[in-house]
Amino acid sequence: MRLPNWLSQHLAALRALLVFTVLLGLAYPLAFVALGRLPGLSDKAGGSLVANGSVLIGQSFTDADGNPVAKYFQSRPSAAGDGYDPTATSASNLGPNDVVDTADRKSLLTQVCARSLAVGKLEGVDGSRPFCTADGVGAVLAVFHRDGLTGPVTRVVSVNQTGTPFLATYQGVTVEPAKNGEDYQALGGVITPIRGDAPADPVVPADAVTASASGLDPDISPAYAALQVPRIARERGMTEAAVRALVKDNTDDRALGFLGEPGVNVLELNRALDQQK
């Protein structure tokens, strides 16, 4: 007996569905899972969980009032959350002409000010960068010109200072403080980075002062880990060479040789100088 078209038709996609189930929904997933249990997968796939966390996401190393714990190495910022938060993994989507602050955010170029000058205050080095006041702000300036943007200038504000502004004048007129509240890019001024005489080259690495990615990074740079050494020696009674040995015993070169840079995990390396005598 011939079954109807309509019938057929709605048999095999039963079947296709019962095939492709059995095939994406039970073999497939099983078949990973077996996987990840094989020798040298089986830790990653698991999280790589250690007493004090995954060596896979990174954390902070402060006290309860947020200040770092001198004795431990230091993590790069985190945008997650409130810091290294799995469940808020996500960039910030700040770039590079974030440079004003408003009201209920400070900008990139202020955070990254701030950052820099506190590990160089951690660190005992120059934490100063181009385009940072002396303050830890952004050095940006609101122009205003005669003839919107061209002319002679007629007005100046220090966009990110309500105190006294980083410079007295610009090209002969009184720098102004910013008043809260005030879009003075809205109000016809061209926003004006200025570099300062900060060097070229900043002691404090780019990741000691900005989020990765995800926020969620573990490792730090090789040239990060090398500024904390001094400090760590000192305060746990080692040499540097001590130190700066445990670093490169926590080192992962780039992956196949050439990809990304190396990296040093600061959990492991933390867990490691918690290991010596």
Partner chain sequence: MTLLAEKPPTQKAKPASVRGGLLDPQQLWRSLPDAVRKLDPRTLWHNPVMLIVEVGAVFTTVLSITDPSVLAWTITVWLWLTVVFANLAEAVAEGRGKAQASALRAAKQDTMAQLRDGGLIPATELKQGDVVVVVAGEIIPGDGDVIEGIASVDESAITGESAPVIRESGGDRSAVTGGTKVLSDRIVVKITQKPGESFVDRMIALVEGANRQKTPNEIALNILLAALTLVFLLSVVTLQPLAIFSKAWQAAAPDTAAIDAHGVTGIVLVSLIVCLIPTTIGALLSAIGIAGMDRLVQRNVLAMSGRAVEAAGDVNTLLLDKTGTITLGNRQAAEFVPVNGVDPRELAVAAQLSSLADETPEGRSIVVLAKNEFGLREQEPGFMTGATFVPFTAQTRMSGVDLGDRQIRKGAAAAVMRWAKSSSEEVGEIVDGISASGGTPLVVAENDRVLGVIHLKDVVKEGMRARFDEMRKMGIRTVMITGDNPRTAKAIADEAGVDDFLAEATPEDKLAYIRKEQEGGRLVAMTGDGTNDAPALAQADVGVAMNTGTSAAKEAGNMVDLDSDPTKLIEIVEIGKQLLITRGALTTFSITNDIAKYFAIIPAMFAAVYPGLDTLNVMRLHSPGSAILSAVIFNALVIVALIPLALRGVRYTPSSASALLRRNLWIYGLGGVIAPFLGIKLIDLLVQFIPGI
Given for the second form:
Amino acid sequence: MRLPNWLSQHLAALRALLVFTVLLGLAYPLAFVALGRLPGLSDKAGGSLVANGSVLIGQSFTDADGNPVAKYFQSRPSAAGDGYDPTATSASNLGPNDVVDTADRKSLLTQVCARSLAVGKLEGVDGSRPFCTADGVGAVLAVFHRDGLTGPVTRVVSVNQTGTPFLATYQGVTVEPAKNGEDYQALGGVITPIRGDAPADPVVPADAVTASASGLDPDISPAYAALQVPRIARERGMTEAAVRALVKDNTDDRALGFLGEPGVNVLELNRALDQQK
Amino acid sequence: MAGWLFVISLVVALVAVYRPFGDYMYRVVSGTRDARVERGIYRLVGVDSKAQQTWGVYARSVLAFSAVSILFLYLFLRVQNRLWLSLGMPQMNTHVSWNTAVSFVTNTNWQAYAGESALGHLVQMAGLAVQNFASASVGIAVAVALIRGFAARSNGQLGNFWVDLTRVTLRILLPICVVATLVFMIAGMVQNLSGGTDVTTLTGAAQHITGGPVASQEAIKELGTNGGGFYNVNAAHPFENPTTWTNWLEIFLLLLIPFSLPRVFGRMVGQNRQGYAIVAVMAVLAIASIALTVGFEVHGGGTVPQAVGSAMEGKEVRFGIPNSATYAAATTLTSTGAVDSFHDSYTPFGGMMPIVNMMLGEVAPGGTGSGLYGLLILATITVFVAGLMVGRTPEYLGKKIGAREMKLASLYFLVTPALVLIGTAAAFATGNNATALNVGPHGLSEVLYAFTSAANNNGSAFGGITVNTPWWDTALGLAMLLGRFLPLVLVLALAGSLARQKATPESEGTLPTHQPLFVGMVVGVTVVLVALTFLPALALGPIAEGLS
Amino acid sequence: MTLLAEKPPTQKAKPASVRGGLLDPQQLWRSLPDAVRKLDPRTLWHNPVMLIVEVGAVFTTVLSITDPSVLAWTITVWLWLTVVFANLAEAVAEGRGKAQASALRAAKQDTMAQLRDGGLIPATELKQGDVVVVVAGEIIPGDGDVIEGIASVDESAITGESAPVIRESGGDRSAVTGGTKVLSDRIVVKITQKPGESFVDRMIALVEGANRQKTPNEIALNILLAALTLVFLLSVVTLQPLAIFSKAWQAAAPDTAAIDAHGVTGIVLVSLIVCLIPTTIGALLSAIGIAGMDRLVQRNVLAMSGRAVEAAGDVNTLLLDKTGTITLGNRQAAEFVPVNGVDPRELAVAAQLSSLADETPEGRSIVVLAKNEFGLREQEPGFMTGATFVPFTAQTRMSGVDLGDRQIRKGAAAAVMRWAKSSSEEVGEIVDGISASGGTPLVVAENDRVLGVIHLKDVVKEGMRARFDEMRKMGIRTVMITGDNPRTAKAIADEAGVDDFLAEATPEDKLAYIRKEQEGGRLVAMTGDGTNDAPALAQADVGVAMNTGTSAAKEAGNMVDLDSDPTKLIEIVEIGKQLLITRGALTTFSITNDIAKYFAIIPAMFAAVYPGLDTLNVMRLHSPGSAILSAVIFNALVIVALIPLALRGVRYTPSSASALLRRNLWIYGLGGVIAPFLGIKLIDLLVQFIPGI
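Form predicted on its own already given; the form predicted in complex with its partner chain follows:
To see the whole picture, the full complex is given below, headed by that same chain.
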């Protein structure tokens, strides 16, 4: 019996798909899984595991309450689950102008400001940043004009603060604190971030206040590591020079001198610190 | 500086392989001898490898293969919980399964799920990765069929889909993947069937280190411009992209085939300079786009990047900003969609560039095959306008661009913008834009990005938006399906129409399609058409955000 | 073509003297009623771009009535003007044809036809195969072939040429055209036309553009324009939900004339669509086509279809008849070659004497040469008494003179040698040499002594070589067709600078040559007049029949040259190219215009919501209202501004494709980007003073 043309065509397609599935979907990956069992490769194919995790996967060095454990170098903020959760990898996905806190979540700006403040406090340095208030939230006003977007200012609200506003007056109008749950944008306020007078080049490095792409970033920048050196030396009773030497040992420079950026592997660094004793 | 060296080194590497690799691919697709394995496959599949196909037969073969693939993958996802290596993952629900099946068969690899928490290893390997190979081969096959249309001397024959599919898979994709997998494993990508390892961190917390056949999948994901990550965070995940140099290699792999296919074009039409012209168009657009993306990202913009001091949100330390931006441009200039950083957190204009890249129709250099045929369509439209301006019935490579050719090319050009614009408008009209994470213009950009990515079969996203709702899965699934197969059929119809034509010999009066002037004009037409089509929508998204 | 009444006969159509596209402003006025009549949607249906503008105009009219404002009404008026201007372009183009058509109709009076079998019937009732008799003073009632008699005919009604022409039965001058007038004698004509399909009927239809069909390139271009229109339509329509969302989110943004809570207002939305869709080219497209045909008609060429005109632009190979096209019609004496021992002067004298009574151009040229080279005075034939002139006959193949016992003969080598009963190897060599160089040898003998040989040469027309070089630059091969032997043909071909030649060409050879070229994908153009040219004319992609030719030839070709000037083919090719270039250039211009319009309209629409977008207002236009209005006005005015260009065609100088592209891209591409920036700014400077804008 001759099959109709369209049917035989689809059967050929199905046979082709099955052949490919066996060849490319099973034989090809499984051959490499087998290869990955060989000594020399097995370590890496297995996930570069060490006693306390994987050297490729970042982890939090915090206690059960989420507070930094002071004797360890701290990793970057993470948006993976509750932090560095490989079963829920994620970035924050918050946009560059996410500046208004809502009842549901803190804005990215406020998160950055709060982290900067916290890191500054932990390391004993100035944690201030542009567009951040002294109490670590985004310095953002909702400015109401008489004619909507233009005209004299009639009302000003500091949208991320329920307490004392970071600014007393704005263009001669007294700044109000925000009420919880109020959407001042929807009420007709023009959202206006205020730069403030923080230095353009903050002491706390960028990677210390931003979540990574994977949420599992194993590295911190050499600058962030350097910022943490005095604390580590203090906590561990080491000289700063000794700590710096360890940092240097665990710094991966740019491959071939131009690929990527230098990074300090935090787990390896902390493991090295622990092994110092 | 290092950032520019990174880009230059990629350019140098791609220039170096253009001829040898292009020539190799040319021999693969135009050779007449079948390897023994291939003969075995043809026998198993039951096709005659010597039989030539007209465009209709070719198209039906492509569609049949793709339809069967979608169905197969859908069922696979629906029953994965009962299969070996499911890691205890539940079955995928209907709408996400549909979305995922379409997504992988269309070379989009849009992911409405998170790999590490939704899929077992078997469905990743034998379901998704197989489509990574197949969809890439389909793209190349169709591109080659179009070239045959240009090169054919009025016989109407476009080759044999099954042969193209098999040869491209076995002789181009697989060998490179084998090498790349090995290199990736040496770099530290995992390649195992483990369900994961529970470890105790230094501070005593529990962490579950995942496993999986990642390296083998990563290789084809990049080489085939697929982009579907094994894990949710894609190539930002240290297991998918452990080092600074694997980052370079991944970008190289995803640009390799699309940038070398113009050589195949030049060889097949018998004029290498035509290939150079096409690759020049791709290169001009790509380099400009990468320069802009890197420039925008490095120089900040937006309140948060200014507060932070740089646009480090959503980027990995080891890659840094310039290399991440290069990856973002490369992945959207091709139809890859893999990411090593999260575009949603990019600066306003830096984040606009990936959208614009996709809106260009992913032609610089575009997906495997789809980039070349997309660009040849744009070149055809350019030839038409330019041809009129030199006072002749327009012809490209001796083939007249008449009413039928213009109809097909115009329809091709219409499909993707229509899907993007209608989809985006529909999301807003129905209130489904509410699932966007960000507000205001950036929220609009998230929706626009989603449909741009789906209709252009890219797969990357402004990831803040939640898209695993029935509406989004269905709408984006349709956008991917139509965005892939309508253009593909139109391309094959065009190929058929060209293949039936006699070639007009070249003369002084013929529009030269290999000179810088023409290259510039194709670039101009591409940019102007895209700008004119999408500027209003972009004005309310990234441009409004960037200029605020 | 212009007609008898308007044109003195001396002023034959030459490119320089043709009133190409100089637009008479009065013509715009005269065409206005037609333009308004064309607002009928059923008429506009064939132009989708303008139809959309009209639908938009209707929509804004309704909006302006329900919610009147100065801006709304001004924009509405200008939208209507946009459609009217587009119609005007077409009406003007058609108007020129209509004037010619009415003159032609006048020529086509109600004539009665005298059937040979007796009976008098109206000319309109003549059928194919009817045989009519026409005598001096009568109008020929229909197209046909003379089957009996000879007559001089005044064809000025169709050719504009007042000198009468001879029409006779048999041969290649047998065709007569209905509407022309027999001046002398009587002829019997067999009608070859179908009722209502006479040459004049077709001419009228043609110049009126009545059943004008879109040409292939026009169709393809229309598809592209439709696609662009659709894409812009989509991009504007789908903007609305996004605009609503943005407006709602930016709660502080006030409602403006451009945008409110319901999104972008209808007026502005329509304005944006109209500005973006390719209205410029859409408006001018059909005018360009009509004007292209018109330019041909002005050069006294009738194209039976626009397709043929377009094909002319694509021609790769041009077949040209040698005689009359490449060379002057006749050969001329170039040299006297004496045989050994004969004084050259003696030869010249003998040659002159033998040619004194020879009134053929060849004969006269011998006398001229003798005078120029040896100062021999021309003598009146009657001056030499007692001389008997022997005329040329086909049997003797020589002519000469008998002066007493001096018998001088000149003629074909073999004939003269036989007559002189002499055989000389030397003469043979000279004769062969001349033949080889493409010349014609005439042997001169006195009594039984061969004196030498006159070398007759084809003279290539002045400027032909330059013309062919031009053609080569345009990528066109020229092929000379001749009945000469290959050696002769080659020599002339080399001298004239053609690319190839076809020697000893029979009609079958021509046909075969055309087929061969077409096999290779080339398009072929040729001219022809004889009945035996008909198959080749039909086969050629562009076949130009001479008006002097037979009806069969005129039927077979797709163009008729009323001047019967074979070099016209070159001009036809240029007109064909110019037609396409004009379309391409205006399309480019139309699309690149959009860039500036975006910079005007997008900030105008959305700066009220996102003030930052005012950065895009690079022209610093006065207000959102003035910006939108300026863009709409510019869009309308540019149509009017380009009507002359559409009618005249883009300047065309023969050059290579890349040179042409470069030039046109600079002018119309770059110009298209820049012009609207200037234009819109300028208009904005004016409209800002309108109160309420």
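Positions refer to the first chain, counted from 1. Owing to the predicted nature of the structure, the values given are computational and were not obtained by experimental measurement. Rigid core: the largest C-alpha set superposing within 1.5 Å between the two forms.
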Exercise. Determine, after fitting the two forms on their core, whether Val33 shows a C-alpha shift of 2 Å or more between these two forms.
Key: yes
